[in-house]
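Only one chain comes next, encoded as structure tokens, the form predicted on its own.
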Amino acid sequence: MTNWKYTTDGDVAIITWDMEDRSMNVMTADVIRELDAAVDKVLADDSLKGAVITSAKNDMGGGVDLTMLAQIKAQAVKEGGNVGEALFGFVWALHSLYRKIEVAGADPKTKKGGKVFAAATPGTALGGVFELLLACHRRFSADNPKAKLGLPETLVGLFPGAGGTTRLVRMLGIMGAADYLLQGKLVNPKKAKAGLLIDEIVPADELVAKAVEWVKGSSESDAVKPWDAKGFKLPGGAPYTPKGFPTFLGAVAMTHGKTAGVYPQTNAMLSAVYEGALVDMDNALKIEARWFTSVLMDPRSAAMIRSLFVNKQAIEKGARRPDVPDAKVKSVGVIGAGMMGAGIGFVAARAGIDVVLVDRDQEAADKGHATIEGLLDQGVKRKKVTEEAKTEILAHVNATPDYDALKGCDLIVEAVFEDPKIKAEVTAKVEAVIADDAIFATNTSTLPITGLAKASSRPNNFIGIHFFSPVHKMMLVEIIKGEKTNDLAVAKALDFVRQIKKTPIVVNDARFFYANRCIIPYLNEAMIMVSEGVNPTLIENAAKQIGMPVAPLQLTDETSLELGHRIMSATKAQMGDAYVGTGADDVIKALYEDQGRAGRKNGKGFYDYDENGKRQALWPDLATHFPVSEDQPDFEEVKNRLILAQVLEAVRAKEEDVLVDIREGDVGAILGWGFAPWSGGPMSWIDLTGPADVVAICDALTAKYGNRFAAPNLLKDIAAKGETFYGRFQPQQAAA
């Protein structure tokens, strides 16, 4: 065997895995062979009472390796087989594989004879590892606050469907799993015992001994799980019975409040909780296994996994990084300890990187290291930082007005107010202290690159790096190329949104750059159809059932109406005669300079907020200036606007340049503003819905609305010659 070691301790064997060319273990056809191998060969040896199964790296595992499924795809395709089949035959082959485990040899009438089958992690056991944990008989883990065990498939758009689903809701009830199942909730070993995911937490020097020491002292019964006990009973009912009827009703109304219905994995999930219920647990691993089966042949959640995990994982493992030597970075500065400043100086201390945060006076600075402080104060509180680990990393944190501090760092974050006088200000400053080679990077969400740069004597050497509010919660980091920017420059910020475990995207300059010119129109969109007489209520109800996480009404109070404010008199003061304006222009007007609502900030914009900052109500009065009318517009029709605002802007980008690789366009669009990730992201939401159907849509809306929804003449070609963006872009991005 190549990925796992057999070795016994008495009448216990000792089933341990390290794949040798994956820095963590997952889940392939080859690990589950020769694992299945090793079970056999336990059940195999009369001498042996049962196994411990763990990992001899720091992690147990990471899941299953999803690129993997696209391999078993392609493979039935060129052969000419059946897809379908071929999913279902992986996916039962590791149920079977997990039963196997479960069931250890038992006598199928009397339950007696089995042996055990102990697992310890070592640390992280996610997805498909995880649910191996939970095939086995007792779970260990070590004493590792940074380990993180649970299911998060459906992030990706899957379910735990190897077993996962039908054990966990056997173990913990329907709403008890709730959370793992339809959140992915990932926890550490005490919250994962604490919530009866693993049996044991014991010190890492001890937990295979410790093991080994349970297996050898465990009794028949311990063989045998709960389920396959006769008389069992689903932890607070099964959903067809009086008492649990209500129970999974509430579970499918929180789904579906939260979804609205647009997520394929958690339906399917849902059905195979309510259908297993209904048989025994081999019935019901069947069926999991069918509806798993169903999603992955589900193209919404083929684009999802693409996106959230080929996709990003590809993009955070360096597919855009010039080929340059290692270009990470030792110390950074921060200009500007304002929350934003303050935010990014926090992850990069947390990092491990030496942070020199510079502002006006050491007041101002004092106040960024105490929202450094502040912020970590909130990880203690929440045991996710210890005192000792504060302490550590505000160690790296040197707060202060001094410029001269900056003399060692070899990338600077500019992070200052968005004004292009002020900034160059700064830049003169730094530039007088740092090093040649150093890297310049400017923290700006609107302003081009190419002209803060004008203000630089190195403009080579002048980048943009976007972070996304609040920093420490945000994983997007958008990454701008100015014209004159080198690849160094862009080696150096990559690696900087690397080493602070962010994603990053690389775009080329532009007004808005990549996001915020595809976030804006989605605000403008709603606030026009205000303008114009639409519910509002219409409006936010339309963008959730078009999968967006925050409906645009309430992402413009949480981003502020003041910033939009600040956007549209910036814009318009910079284009002069060529602004247009729009309703959405008279929006902000009447509530933010007329009526100084400003948002959430203030406790009143779009909604009303209580004094405790908690949203209530759509604001009454906004009808009094913005009148609903009687005839309200199709909601199809209200879903095409506010989809197609971002996704035509996402066209453009391509279009135009800006956006250069349609993988970063997807991935920037869902961790950037929540675009609709059931669908993959812009492009792949194009390919979904048919690029024709897009253009026709279109056409449409641009013969009632006008110019703003004309299809872009890259849409157009594609529709024309009945390709999509994916075919027409991913393989060249591929061998790149």
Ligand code: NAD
Contents of the next structure:
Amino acid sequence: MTNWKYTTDGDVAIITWDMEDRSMNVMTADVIRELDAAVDKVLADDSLKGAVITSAKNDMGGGVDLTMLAQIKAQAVKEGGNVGEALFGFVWALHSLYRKIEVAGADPKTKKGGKVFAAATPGTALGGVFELLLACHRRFSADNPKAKLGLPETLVGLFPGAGGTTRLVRMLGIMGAADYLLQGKLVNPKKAKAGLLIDEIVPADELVAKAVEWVKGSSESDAVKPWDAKGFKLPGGAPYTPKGFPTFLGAVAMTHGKTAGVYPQTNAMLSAVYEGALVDMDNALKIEARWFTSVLMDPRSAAMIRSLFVNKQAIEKGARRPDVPDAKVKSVGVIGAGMMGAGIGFVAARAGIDVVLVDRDQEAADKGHATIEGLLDQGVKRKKVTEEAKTEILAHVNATPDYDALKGCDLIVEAVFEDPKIKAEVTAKVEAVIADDAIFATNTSTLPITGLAKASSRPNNFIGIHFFSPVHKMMLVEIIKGEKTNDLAVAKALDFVRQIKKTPIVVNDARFFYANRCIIPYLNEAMIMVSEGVNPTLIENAAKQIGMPVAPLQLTDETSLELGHRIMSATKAQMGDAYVGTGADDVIKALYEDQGRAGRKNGKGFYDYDENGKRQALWPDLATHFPVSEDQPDFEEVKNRLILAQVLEAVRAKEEDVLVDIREGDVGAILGWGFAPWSGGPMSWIDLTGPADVVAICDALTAKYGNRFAAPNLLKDIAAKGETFYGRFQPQQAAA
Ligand code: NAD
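Form predicted together with nicotinamide-adenine-dinucleotide, following the form predicted on its own:
Every chain and every other molecule in the complex is listed next, the one we just looked at coming first.
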């Protein structure tokens, strides 16, 4: 065995997971095979009472290696076999192993004579690894507040399909298990114990000893799980009983309300829960395994896994990083302590980086410092940050109006007003003090980087690092290369993003870069529809039905109509006579200019808000300004307009080489503006829909609504040649 060590302590075997070549354990085919052999060895050894399964690393393990799924599929195709059978074979092997641990050699009829297995996790245990813990008879966790425990599968297009769904529902009931299963909620050991996910928290240095002690002192009944004992009833009632039915119905309605039914994994999971509750454990597991295989076979899940797991990880690990030595940031200077600057200062200080936060005067700098303190206080209140950690993080922040304090900084992030003149002044002032090889980044959201770099005496070291608001919540960071930006600047930006644990994409310079460029047409299309008399409720619902987490009129309120107005005015001024106005301009003008409705920020936009800022109904007078037509368009057409507004812009960005790598286009769209995650991103959406079908939809919409829906040449070419986006640009991932 290379991944596990097998030792004994008296009548207890200790099976310790320690993968040689990885910092974090993950379930691979070899790991599963070796664990299976170790479990067999325990069961065959009459001198043993049971075993402890643990890890020699700081954590138990990160889950199942999902890249395996694509390999299993590819292998089956290569061998001319049945892909479904191959996937089920893999799933069932894992199920059988976990069930073998759970039954532990007990007599199938009397349930007597079984051994016991205790799980002892030193830290994080996720997904398929946490499902291993669930199969054991008792779960110990080290007292490690950093540990994360739970089942995040649903967040990447899967559900806990190695017995986790069936076991958790039997442990906690449908309501108790709902958050963990449907939302992938992760908890620290303390919360896991309170939520009955684990049994005991013990000091880290006594972890294995305590688990061994328990096995030694265990009784016969400890070896039998409640659902294998006579008369077991599901906590809270089974879904087909009068008591359990309303709960299950509620869970289904809640899930559907949140997901609009577009996620194959949640539908399959709910089916596995319902059907599994009708039968005994062994059959329930079989049902779960079949539903899980059906999800693995669903192209939407494959697309989600590809973007949200495989490619997101590849990007975070530096898939686009130039080959230059480590460029980790030691000290960052943030200029402008406003909303964005304070947010950037916060995430950097939290990552242990020294921050010099500069604003025009001490008062403005202090305001930024207070914003950071406020964010930490929120964390303290929610028990996510300790008082000591707060003090430690704040000690990294030096808020000052003194540019000289920037001297030792190896990276600068400028976040002053969106005004090229002010930005140019700041660039010159900063460059007068920083070292020649320090990198200067601007957080501009609209101004092309090459233009701003003209104010720099070292345009090679000048780059865009575009954060999204609120900085501490949004995971995407766009890195924008100006014409002269060099590799070191790109590496520095990427290493910084990695340090603060966000996901970067690297794009070329153009107005609005990538994300904003795609989101603006989405918001505009909704407003154009309002101007045409389409029922605003229909528009919002259509967006939800295509899987957008936030509907467009709501999102316009969130980002503010004031910002929309500013962008419209700036674009008009820049384009002059070439500017072609749309109904969106009329809507923005009517709401913002005429009615002073700025969105959530002033409590009135497309929606009304109560005094606590809570969103109420759509503004009733909207219909006075933009009457709702008698004839409403086809719902599918509204959906297509909303999704294509985004997708076509993403394709244009690729065509124009703003977007270099389609993996980044897909991951960036989901993390940056919530593009229908079920699809895996805009390029994956085209591949799933079929490029030729997308072109046909474009043609129909172009005939009716004009050239903004014209299929870009790249899309037309891919469709005409019968290709797909992944087939052309990422062939090794095309069949994912
Ligand atoms: P803000 O108005 O909240 O903050 C700007 C800060 O810059 C203020 O504290 C101001 O005092 C300071 N400042 C102005 N001139 C200065 C100077 N000469 N020297 C030092 N400090 C100066 O603005 P914000 O929303 O934080 O935006 C800042 C930048 O980030 C802009 O370029 C904006 O386009 C960009 N951005 C904003 C968002 C967003 O959602 N707000 C998102 C991404 C990027």
